[in-house]
Each structure stands twice: as structure tokens, then as C-alpha cells.
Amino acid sequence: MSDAPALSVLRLSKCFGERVALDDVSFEIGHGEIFGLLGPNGAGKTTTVRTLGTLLSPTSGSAVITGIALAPENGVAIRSRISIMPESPGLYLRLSVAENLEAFAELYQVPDARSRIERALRAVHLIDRANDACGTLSKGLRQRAALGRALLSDPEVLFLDEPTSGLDPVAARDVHELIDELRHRGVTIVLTTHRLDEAERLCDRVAILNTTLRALGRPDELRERLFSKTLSVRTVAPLPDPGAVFDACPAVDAWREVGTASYSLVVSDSIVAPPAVARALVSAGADVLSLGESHHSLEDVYLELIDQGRRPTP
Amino acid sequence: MMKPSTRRVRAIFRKELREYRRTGSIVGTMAVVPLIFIIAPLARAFALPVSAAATLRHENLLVYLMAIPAIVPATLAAYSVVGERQQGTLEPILTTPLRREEFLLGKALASFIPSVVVAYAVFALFLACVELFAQPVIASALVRGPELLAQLAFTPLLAGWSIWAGIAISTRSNDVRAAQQLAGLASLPPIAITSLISYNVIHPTLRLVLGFGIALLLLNRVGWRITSKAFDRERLVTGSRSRGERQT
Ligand SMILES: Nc1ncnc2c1ncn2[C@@H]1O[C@H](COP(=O)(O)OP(=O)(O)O)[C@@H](O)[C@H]1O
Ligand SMILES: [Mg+2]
């Protein structure tokens, strides 16, 4: 494989009339990466998937998908290299699972359709339901059938739009395991979700989206970037003059009292600050109970980033 | 423009036929509409006294059956796109490399072939009944060579018009029932003409028949153009949006 990214998106925007669904979004995805688009309902996740899947034309911006520029005349070429599992499975309920897959195998013009179908059904553990009408399957099984359908063409990039929405925890876990198995095959996956745990569990990198791209990085990076730069300090007795202690410390930008004998410090460097603060406290004669980084879940990061959109920007 | 892939057209066609077979209402329509239209001419053929054979020679009872290839495909075609949208199956199929022309061709063939088969089968049934059970004089007055030929030729033309009108309407429609009603209306003008001929209001001269044939051919061409134009991936996907959400 070349070094070129599997997918690159540059300043993509999409408006529906007056409504801006997607605003100036850019990112790149490497080969074999599982990339999460995380955002609440209405964030523009489906719009992103549909636009990159050539179902919608972007209002502005550009994208290169498996080396092919997103343009109306490249629709067929792009669509034959990717596959999309849409939000709702959209199976033909009167047809059997195998018949559904057969129709799509033909549409993708896959060679040796029969064995491909069998392989896809095995991959999603539906081989024993192959001849059942899709209408008789539970929601979770339908989702798996749709995933099998998306695997038929051996896509270079696989888009999964909220693959577990509406599933019970057991069915959702099954789908998670299937996605995990795909990771080992080296498929590039774009997964949209509004579920943090899902993004955190499955994705190599996550983009937090709420019309605009709010943040992008590995789940642990994201967590760090926003919140680990807070230090909590607790002492046995309130400090007589906290300002004198903290203001002199390197890498401490601000501090505030969060309770009796409890302080929260905003630091610019989480390696330099803690030892410096510890030394300053000791030399001020304070008895330190605890000193530590505040740990936050990705959820905190997420809510913080999403909320930034709600606050009126000055 | 690239040539449509036969494999993909066939995939759509086969999938449609499989769905028809398992959809009671479609099988019902295909069975009931022809029965409705065969009853009146059969009754007339059997009820007429032998003395009426001469008048029958100037009537065009068979033409009445032309309503079948006009109406049957209209209901199928009207369902073809909006039906998939309502089921939520359109978006997945549009994410495949399928081209617009392939999709429309597959859909059109899936309406065309069963309708024409049904229409020809009903004609054959009608003729068989008349030949076997009607008075021989009546039978020979009814069944005339040129008329049969016209019947054979016009059946696909009429079906074609109904299909393009039906698919175009289906592509632009948000509701299956509305689409089927509109498509029913669109299939009426040709039926009106065939009925007028059948009741002898219009006399089927060779020129008229040829003119009607050419008009239908042109309508079929225009129909294909309009249908292709009406097919807008973006509108089909986003238009289905609110509907899809309501369903879940
Ligand atoms: N066809 C449409 N017409 C108008 N607005 C739309 C349409 N599709 C999506 N939107 C709007 O675009 C925004 C993003 O929607 P969507 O991409 O579906 O979000 P998500 O998938 O993240 O829930 C929402 O505000 C939605 O209302
Ligand atoms: Mg969505």
C-alpha cells in the first residue's frame, strides 16, 4: 500500500438550504485505521458518510477517497471501492438473507459471488440463517446481515453509520466483536456513533463532531489534551496565603479554592508543575494530604466540547 | 456515457421478481385487473345472438383488453422507487456502484416483462375461450388477423408508456398510494383512445393506428429521458429521511 491516506477530507461543508449540517470539516484517515466520528444526534455524522459515499454532493470542500477525488463523474468508481452500512439496515424483508446478499454481490459485480456470500455470512455468524426471510430476523441479526452485505465487496473503506443504535447490550456487544474482528483484517473503517464507550473501545482515533470538527485524536490523547492539565491539591489545614505558594510555581497558570483546604490548579505542563507545587507546599510548611492530576473520562471531554457549541461565541 | 452493466440490470430485475412473488397485493393486482377486463368482452361474445355477427365484425372488442398492458405495469412502476424509499431499502442500493440507467432499466424491465406476459396470456385465454365456446360465426367475426397483429404490437408500447410515466412519478413522489393513483391517471389517455376504438367511436384506419403507434414510440423515448432526469440521488436519499425516522 502507498503512504497516501485511505481517505482525506478537506474543508468539507454541506448545507441543506439555510441549515448548515457540516461546516469546514477536515481530517485524514490512514489505511487500516478505525476512525470514529463521534457526535450527538444532528451532528452531521450521517451527512458526512453520505457525502463521502457520493450520495450527497458537498456544498464546498473536497475529499479524496481511496485515491479518487470526490466528484460527480467518479461516483461509480468511488462506490465500487467503498461500502456503507447505513443507519437502518434496509434489507428486503421478503427476501432471505442469502438473497439480499446475492443482489448486492451482483450489484458490486464481485467475482465468484457464491463463495463471497458464504464468506460474508460466516464473518457475521449468520450462515445458519442464510435461508430465513430477513423479516423474521431480530433487530440485532438484521444489523449483522447488513454488516455482512457491506463486507461482500471487500471494500477498501467501510463506513458504518451508528452500527449499534437501537440494539440491546448483548446484540451491541456482538456487533462490537465483529468490528474488532475486522480490525485484524486491515479494513479501513469509518464508524459513526453517539456512544462514547463505543468510540473509546473500537476506534484508533476519534473526531468529535458537532457540525464543526471539535477535536481529533486518539481517545486517550483527547482526554489528556483537555483535562489532565488540572492539578488537585488537598492540605490538612487551609493555606494562610495560597497565592503566595502557587503564584510562584513554574507552569501554574491559575488556581482557585474549591473547598476548605482544597485547591484546583490549571497548569501548562503536567511534568514540571506537580513537583514544583509539592516543593512549594512543603517549603510553605503545609501538610499535604494529596496532590494529583484530575482524571476525567472521555465523557467529560466530549460534553465539554459539545457544549462549546451551545455557548454563544463572543 | 458508459454502457449499462447487464449484470447489475439483471440483479435489480431478479430481486424485483422475487419480491413480487412474495407480495400478495402485487400477485393480486396482476390476477384481478386482467379478470376485470376480460369479463365484459367475454360476456358480450357469449351473449350475442348469431345474427349479430355482422355488427360484431365492425366492433373492436379485443381492443378493450388493451387496458391490461396499460394498467398492470402502471401500478408496478408507480411502486418501484417510492416503495423502496418507504421500506428504507433505497439508500443501501444507491450506495452500490449501480448507475442511474441500470437502476431504471432493471426497474422498468421488472414491470414490463411480467405485464406483457400477463397481457399476452389474457389475450390467449380470451381467444381460446371464444374459439372453443362461442358460436363459430361469432368467433370468426371477433378474431381478425390485422386486429390481432395490432394487439400484439400495441401491447408493449402501451406498457412502455405506463411504465415510464409510473417510474417518473414514483421517483418524484413521497407516498406510494399517491404515486399509484397518479400513475393510474397517466395510463388513462392511451386507454381512452383504445376504448374509443373499441366502442367504435373512433374508426381504426391504418393511418390512425400507425399514428398512434408512432406517438407511443415517441412517448416511450421522452418517458425514458424524463425519468432519467427525474432521478436525483440526493433528493431520493434526503427526501426519505424524515420518513425513515418516523418508522423506527
Ligand atoms: N435532507 C435534509 N434536509 C434538511 N436538513 C437535513 C437533512 N438531512 C440532515 N439535515 C440536518 O443536518 C444536520 C445533520 O444531520 P445528520 O447528518 O443526520 O446528523 P447525525 O447523523 O449526526 O445525527 C441535522 O441538523 C439535520 O436536521
Ligand atoms: Mg445519523
Given for the second form:
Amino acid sequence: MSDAPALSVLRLSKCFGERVALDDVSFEIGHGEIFGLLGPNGAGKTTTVRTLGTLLSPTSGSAVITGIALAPENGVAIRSRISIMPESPGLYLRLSVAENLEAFAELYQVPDARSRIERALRAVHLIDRANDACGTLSKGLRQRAALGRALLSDPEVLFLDEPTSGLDPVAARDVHELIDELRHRGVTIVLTTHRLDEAERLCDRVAILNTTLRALGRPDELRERLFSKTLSVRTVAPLPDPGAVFDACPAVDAWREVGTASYSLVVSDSIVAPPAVARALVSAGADVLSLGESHHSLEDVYLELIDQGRRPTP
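Since the one above is the form predicted in complex with its partner chain, can you give the form predicted on its own too?
Just the single chain follows, nothing else.
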């Protein structure tokens, strides 16, 4: 495998008339990585996918996809190495699952179509439903069939645009497991989603878009970048003098009461502070119910960054 990234984007922009959909966005995606594109409606996620998938021409900027420069003359070569699964499956409902895959295999001139179709059906666990009409399947199974169709070309890079939109938790979990399996096979996946729990579970790194790139990194890196380390403390009864307990503790920078007998402590060192706080509480005669580090979710990161983009410039 080449040391070069599977996908590289440099200062990519896309305008529709006077409306800017994507503005000066840059990132790289490694081979076998699951890369999440997050953002509100109209943030540029689908525009990014369609542009990198050669369905739209960029207004400015450049990209290299599986070693091929994004340019009109390279469209066929790029499309032979990638696949896109849109939010709507777009299957022929009167045809069976196998017939759908046969139709698309012929349309895209997939070599060795029969074995590719069988391999795709096995990959999405639909071999036993191959002869069922797609119109008789649940939405979750149709999403699986659409994913199987996307795998026909054995893509190096797979773009998944809201793959679990509208699915119930069980069907969404099945799709998550399939995506995990593709990761283990070394497929590079670009995932757009509104489900932040999904991104946190699946993605190695995420890019938070709101026309411009607001943040890029692993979910834990983004949490550390945006939020201070905090400890949550709960005691059986309120402390008579919390300041006397917490102010003298090493690595505790600030504290506040967040409820009856509940306290939030901002700490500079999450290794030094907890045992010091525990000792101080015991010395003060407090009965401790819980003491632990607070963890911000990817949703907290997302909302903070999107809110920052909406705040007026001072």
C-alpha cells in the first residue's frame, strides 16, 4: 500500500451562482480509515461527496483520489476506483436483489459479474434474500442491498451519504457492523451523518463542516482541544464549606456547585487531582457517592463549534 493518502483535498470550494456551498476546505484521508463529515443541513457535506465523486466540478481548489487528480479527463478512472451510496437507495423495487445487482453490474461493465455479485451479497449478508423483490424488503434490508450494489466495483474508497437515515436502532446497528467489516477489509470510507453517536462509534477522525472546515481530528482530540478537564463529585450530603475542601487541592483550578451535593471541578491534571480530592473529602468527613472524570461527547464538540460559527464577531 502506498504511503500517499487515499484521498487528499486542498482548498476545495464549490459555488452555485452566488451561494457558497463549500469554502476553502482541506484534509487528507488515510487508507483504510473511516472519515466522518459532520455538519448541519446545508453545511456542504453532500456537496463534498458529489464533488469528490466526480458528480460536480469544483469551483476552485484541487483533490487527489486514489492517486488520480480530480479533473474532468480523469472522471472515468476515478469512478472505477470509488463508489457512492446515496441516502436514497435508488433500487428497482420490482426486481429482486440479485437482479438489481445484475443490472448495475452490466451498466458499469463490472468484470466477472457473477462472482462479484455473490461476493457482494455475502458481504452484506443477503445471500438468502437474493431472489426477494426489493419492494418486499424492510428499509434496513434495502439499505443493505444498496451497500451491496456499491461494493460491486470493489472500490478503494466508498462514500456513504447518511447510510442509516430513517432506520430503526436494530437496522442501524446492522449497517454499522457492515461498515466495521469493510474497515477490516481495508476499504477507505467517507461517511456523512447527522447521527453523532454513529460518528463517535465508527469514525477514526471527523471533519466538522459549516461551509468552511470548523475542526478536524479524532473525537477525543477535539474534546481535549475544546473543553477543560473536569471532575464530577457527588456526596451524600452537601459540604458545609466546599471551598475549604477543594481550594487547597493540588491541580484543582476552579469548582462550582451543580446541584444538591454535586460539584464540578476544573482540573489541570486528571492524574494528580482525583486522589487529592478524594483524600480531602475523607478528611472533611464527607460520604462520597461518586468521583470521576467528566467526558464530553462528540455532540458537545459539534454543538460548541457550530455555535461558535453563529456567534457575531466581536
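In this text the structure is predicted, and so the values were computed from the model without any measurement. If you superpose the two forms and keep the largest set of C-alpha atoms that fall within 1.5 Å, you have the rigid core. Residue numbers count along the first chain shown, from 1.
How about Gly140 - superposed on the rigid core, does its CA move between the two forms by 2 Å or more? No, shifts by less than 2 Å.
Once you line up the core, how about Thr235: does its CA shift reach 2 Å between the two forms? It does shift by 2 Å or more.
Take the rigid core as the frame of reference and indicate whether the C-alpha of Pro111 shifts by 2 Å or more between the two forms. True for Pro111: a C-alpha shift of 2 Å or more.
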